[in-house]
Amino acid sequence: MAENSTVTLSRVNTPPAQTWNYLRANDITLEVPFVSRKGDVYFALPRLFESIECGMGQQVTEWIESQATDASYVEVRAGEKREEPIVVTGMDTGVMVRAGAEATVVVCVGGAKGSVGSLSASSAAGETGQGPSESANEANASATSKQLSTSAALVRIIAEHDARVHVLEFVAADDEVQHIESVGITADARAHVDARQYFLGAGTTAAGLTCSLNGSSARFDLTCRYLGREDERLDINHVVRMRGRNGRTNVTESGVLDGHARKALRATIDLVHGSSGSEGTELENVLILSDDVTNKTMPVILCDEDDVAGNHGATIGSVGPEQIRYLADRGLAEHEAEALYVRALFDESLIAAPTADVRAVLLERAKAVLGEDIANDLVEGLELDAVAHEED
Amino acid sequence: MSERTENRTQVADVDRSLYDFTYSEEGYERYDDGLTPDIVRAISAKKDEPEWMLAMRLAALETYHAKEMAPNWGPSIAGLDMDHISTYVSPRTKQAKNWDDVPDDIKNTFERLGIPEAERESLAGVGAQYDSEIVYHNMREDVAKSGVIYTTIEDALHDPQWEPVVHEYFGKLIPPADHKFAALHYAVWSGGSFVYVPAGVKVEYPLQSYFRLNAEGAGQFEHTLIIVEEGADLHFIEGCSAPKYYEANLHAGAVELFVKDHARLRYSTIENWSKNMYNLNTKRARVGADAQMEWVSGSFGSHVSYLYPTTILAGDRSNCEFTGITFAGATQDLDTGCKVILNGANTTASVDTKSISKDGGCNTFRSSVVVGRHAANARCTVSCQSLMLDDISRSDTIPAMDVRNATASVGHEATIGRISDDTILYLMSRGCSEAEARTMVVGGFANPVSKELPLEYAVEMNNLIKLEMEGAIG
C-alpha cells in the first residue's frame, strides 16, 4: 500500500558557480509530496536521456522519477517537420528529435490545481499511481506556510545535428500551486533550439532550464518573461553549457515584481575549454513595482577559453519619472501605466501559446489578475475567438 | 618622478629580486605553530593588554574552531594547515621613528622596496610592518599637529585616550563571527594601524602603511582601525608584499573603516603578495550620510586570495567608488570583488573591475550589491571586464543582486574576452612586435584603474603588469 509524506529537496535548483549563502540567492529548498512505490514498476526513458543535466539538479530529477507514473518518450523522426506540438502531459517526459526534424515542445500548468492545460493531474497524493498516465503529477503538499498542491514536470530534450526544437512553457496557476519545472536539453552540431517561457501565477514556481550547446555551430535563444505578484514566489535557474566550436547563445529574461513577490534568478553562461569561437550573451531587465518585493539576480558567466565572447547585463528598477510624465500627459495614471506593463505579458504569451487550452489557461490567469475587462480586450485584440473557433 | 620610479619604467629593470629576497630569521621571537589558547595568551601579555581585548581574543579561537567553511566557496585552501603556520614572528627590536634605528637587514627591505624614500617625497606618514610586529612609525609633524593619530593599534590601547576609542570601535565592523577567518584574525592579530582624523581636518598627503612578510610559513594578521570624523579628508594607502617559498603563508588582516557624515576616504591599496601566500583578507567600511568612500585595488600576488572589501553605505545620500584590478598569473586563484550595501537614501556607488588572466591563472570576480528597503532612490552600477590572454588560463564572473526597494536602480554589465587579432595586427603594422603589441593593449585594458592610484604605485603596477607579460608570447 503507498504511503503518503513529504520529503524536503534541500537547496535545489543551483547554479554550477554560487555566491555568498547568506544572501540566500543560491538555491530553494522544497517540501513536496512523496508517495512510496515499492513494488511498482518503472518504465523509464532510454538511458541515453539520464546523462542530460537538466535545470533543478540530480535531486529533483530523482524525485520526479520516483513519483511519475511512467516516463513518456517521443521521438521526432530524421527530417520530419512536425506540425503538431509536441504537449508534455506526464511527469517524466523525453523527446528525441532527430537529425533535421524540427518539433515543438509544449509545457502548460494552469488553474487551481495545476492540472490544466497538459498537466491533467486530478488527483491528490493518496491516488498517485492510480491512473494509467498523469495523476502523479499533483499532490497536496504543504510548502511555506500554507498548503500548496505540487505539479511538476521533467523535460529532456535531445537535439541532433541540424534539429530544430521549439520550447513553450506556461505557468499560469493559482496562489495555492506550487509548480516544480525541470528542463534538460543537449543540441548536438548545428541543431538551434529556441525556448520561451511564460512564469505568469503560481504560489511557487520553481523552474530549471539547463541546455548543453555539444555540437559545433549549435545555437540557443531563451527568452523568459515572468509576472510576481502578492506573496508569489518564483526561483528561476538556466544554464548554458557551451562546449561546441562557434555555439551561440543569446538569453534575455524581463519581468514585472509587486505585492510581496520574492523571485531569484540565477542564469548562468559557461564557456567550457574547447567552445572557442563561441558566444554567450545574457540580459535581464526587472521591473519593481512595490518595496515589499524582494529581488535577486545572479548573472554567471564562466570562461575557461579565451577564443570566446560572454556578456551579461541586468537592469533593475522603476518606470522612470520621464516614462511616467510621458504616459502621464496622455491620460494615463501611474498605476494604469504600470498595468500596461503587466498587460504586455500576458499579451505576448497569448500570442506564443501554439493550441487553444494553452490560451484558455492564460486567459483565466489574466481574468483573475488583470480583471474580466482587459482579458475581453486581450481576446478581441488578438482575434483569438477566431483562432479558437478555427480549431474547433 | 623619483630615481627609483624612473629607474623602473622599463621591464628590463624590473625582477623579482626587488621582491623576492629574504633575510634570516636567526634571532627573532617565533611562537609555536598551530593554534592554541596558549599561543593567544601569549601574544596577548606580549602586548600588554587589557582585560577585554584577552577575553575577544580567546573568545574569537573558539569562534574559529567551531566555524566550518561553506563548502561551495571559491578556490581550495585545502593547501592551509594551520597546524603549520605561526601566528607570531618577530625581529627582536622596538619600533622606531627614525629609519636609522631600524635593524639594518629590516631597514634594507623597505629601501628596497623605496617605502623610506616615498615617505620623504609624498606621504604624510608611514607605517612599516615586519611580519608581526610595526617596526617603523612616524608622522609628519604638520599633521600631527592638526590632531590627526597616525599609530599602532597597541600604542593606542596603552593611551588612556584612545583606549575607549579603540575598545568603541575595534571589532564591530568586522565582528570576529563574521567567517572563520575573521574569528582567527581576532584571535591572533598583531600589528597594523590605528588612525584617527578629527573634524573638519584635511590631511593633504595620504597616509601609507606597508605590510612585509619575511618569515617562512608564518601569518600575518594586522589590524587597520581608521576614523575619519566629519567633515574630514584622508588618503591611505595600504602595499604588501613578501618573498617567495615552498611552504603555505597567510594573510588575515582586518581593515575597518569608519567614515564619518560629509567626510571622505580614499583607501589604495597595491598588493603584491608572493604566490606561495593566501590571503585571506577582510575589508569593511560604514559610510556616513554625505560622505564618500573610494576603493582602489590592485591584486597581483597570492597564491590564491579572497578579497571582497565591503562598503556599507549607511548615510543618505552617501558614495561609493570602487576600482579595481586583478591579475591572475601561473599557479594563482584568485577570488575577488567587492560587496555594496545600499541602506541609506538617494546613496550611489559604482564599480569598476578589471581582470587578467594568464598562464593557466584564475580569475573569479565575485561581487553583491543589496538594496534595502530604506534605500529610496540608490543607484547603483557595475561593470566587469576580463581579459583572457590564452586558453589555459580561467575567469568566471559571478555578480548578485539583492533590490528590495522600488525606486533603486542597479545595472550591471560584464564582458569577457580576449585581445582581438586585429588590434594586435594593426599595432604591429606600425611597427610593435607582438609583444609589446599585447603589453600595451594589457597596459591601456588597466590604465583607468591605474590612473587613480598615486604616481609611484600607478607605476608600481603597470611594472608589475610588464613583468607578468614577460614570455607572454611564444
The other form holds:
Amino acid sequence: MAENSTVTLSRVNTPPAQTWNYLRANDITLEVPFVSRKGDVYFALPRLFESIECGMGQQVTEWIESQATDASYVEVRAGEKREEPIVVTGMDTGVMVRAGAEATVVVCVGGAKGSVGSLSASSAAGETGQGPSESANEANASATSKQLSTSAALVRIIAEHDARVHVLEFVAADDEVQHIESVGITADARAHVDARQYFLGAGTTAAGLTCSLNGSSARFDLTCRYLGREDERLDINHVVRMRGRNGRTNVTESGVLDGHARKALRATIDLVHGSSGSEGTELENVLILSDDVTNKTMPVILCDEDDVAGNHGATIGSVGPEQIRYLADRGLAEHEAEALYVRALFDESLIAAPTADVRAVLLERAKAVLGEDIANDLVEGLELDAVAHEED
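For comparison with the form predicted together with the partner chain, provide the form predicted on its own.
Since only the chain itself is given, any partners or molecules it might have are not part of what comes next.
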C-alpha cells in the first residue's frame, strides 16, 4: 500500500441484529485517507480500553488508531467533581472516570476541515454507499461524488461505580467535510451517563455510539438532534447493551430533513441475559420538509431476559396544514414556519454548548444555514438568558 492513499471501510456502523436487508440500511461503506505512520512513536491507551465496544465497530477503531499521531488519556480521580470540560482534540481519546467522580467530555467538529483529527483533504474521498448490496448506478454515482476532507474521532470512556459522566457531541462542519465519530462507553454499578448529540452539518456524518451498562442500577440517557439538508448524508448507529440488573435506558432522537438529504438511523437496545429488572425506551421523531429526502429509521429491541421492559417507536411526518395555517395567520410564510424548526435545533445546541469555542463553531454554522440575521438573534437570546440567570 502507498504511504499516502485511500482505503475502504466496508460495511461499518452496523447494528447488532441486521434486518431490513432489502432497504440496504444495515451499514455504510466509506472511503477514507490512509497515511503511513511507519517509524512514528505512538502513545497507546492502557489496554483496558481495548475491550470497549465502540459504535462504529472494530474496523473503524483500527483505522483511527492507525492514523492517529498520538492518543490522549485523561483520568478523573475518585470522588472528584471536575468543573472544566474534557475537550477532545485528537483522534484517539480515552477517559477514565473513577468511582464517585463526575466529568464532562466534549467533542466539537466545525469549519472546512473539522477541528478534530483532520486528515489530508487531497487524499480523502466521500462515502461510497451501502456496500456490496447497492446497485451499480448508486455505486457509480458515489465514485464520482466530490472529494471530501475527512476528520475523525475515537472516544472511549470508562465510568466506574457511582460515577457521573456527561458527553456532549457537536458536528457543525462545512459540506466539504466527511466526519467519522465512534464512541464507546462502559458503566459500572450505579453509574449514570448522559449523552447529547447535535449533528448539524457535514457533507457526510457517520457516527456510532455504544454504551454498555455492565453494573447493576446503571443508567444511560441519550438525546440526539440532527439536521440533514441539501445533499448531506447522515448515518447514525446507537447501541445500548444492558447487562446489569435494574438498569435504565432512555434514548430520544429527533431531527429535520430537507433538500436531497439522506439519513439512516439504527437504534438498538439489547437486554442481555442477566439484566433482570431493567427497562429500556427508544423513540425517534423525524420532520420531513422535502419530497426528495431519504429517511431510514430502524429501531430494534433485543431481549434475552424475562423480567425486563423494552419500548421503541418512531414518528415520521411533515408540518401539518393546520400548523401552517396557524402560523400563517400570525404573519409567517410556509418556508419561514419550517425554518423555525431548524432554528430550534441551533438554539438548543447553543444552550448546551459548554464553552465559548463551541458556541463560536455553532454560530458559524448557523450563519451558513439560517443567515446572519437569525444567527445574531440567537446570540442576543443567549445574552439575555445569561443576564436573567445572573439576576436570579
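Definition used throughout: the rigid core is the maximal C-alpha set that superposes within 1.5 Å between two forms. Positions refer to the first chain, counted from 1. These numbers come from a predicted model, not from an experiment.
Once both forms are fitted on their rigid core, the CA atom of Ser10 lies less than 2 Å apart between these two forms.
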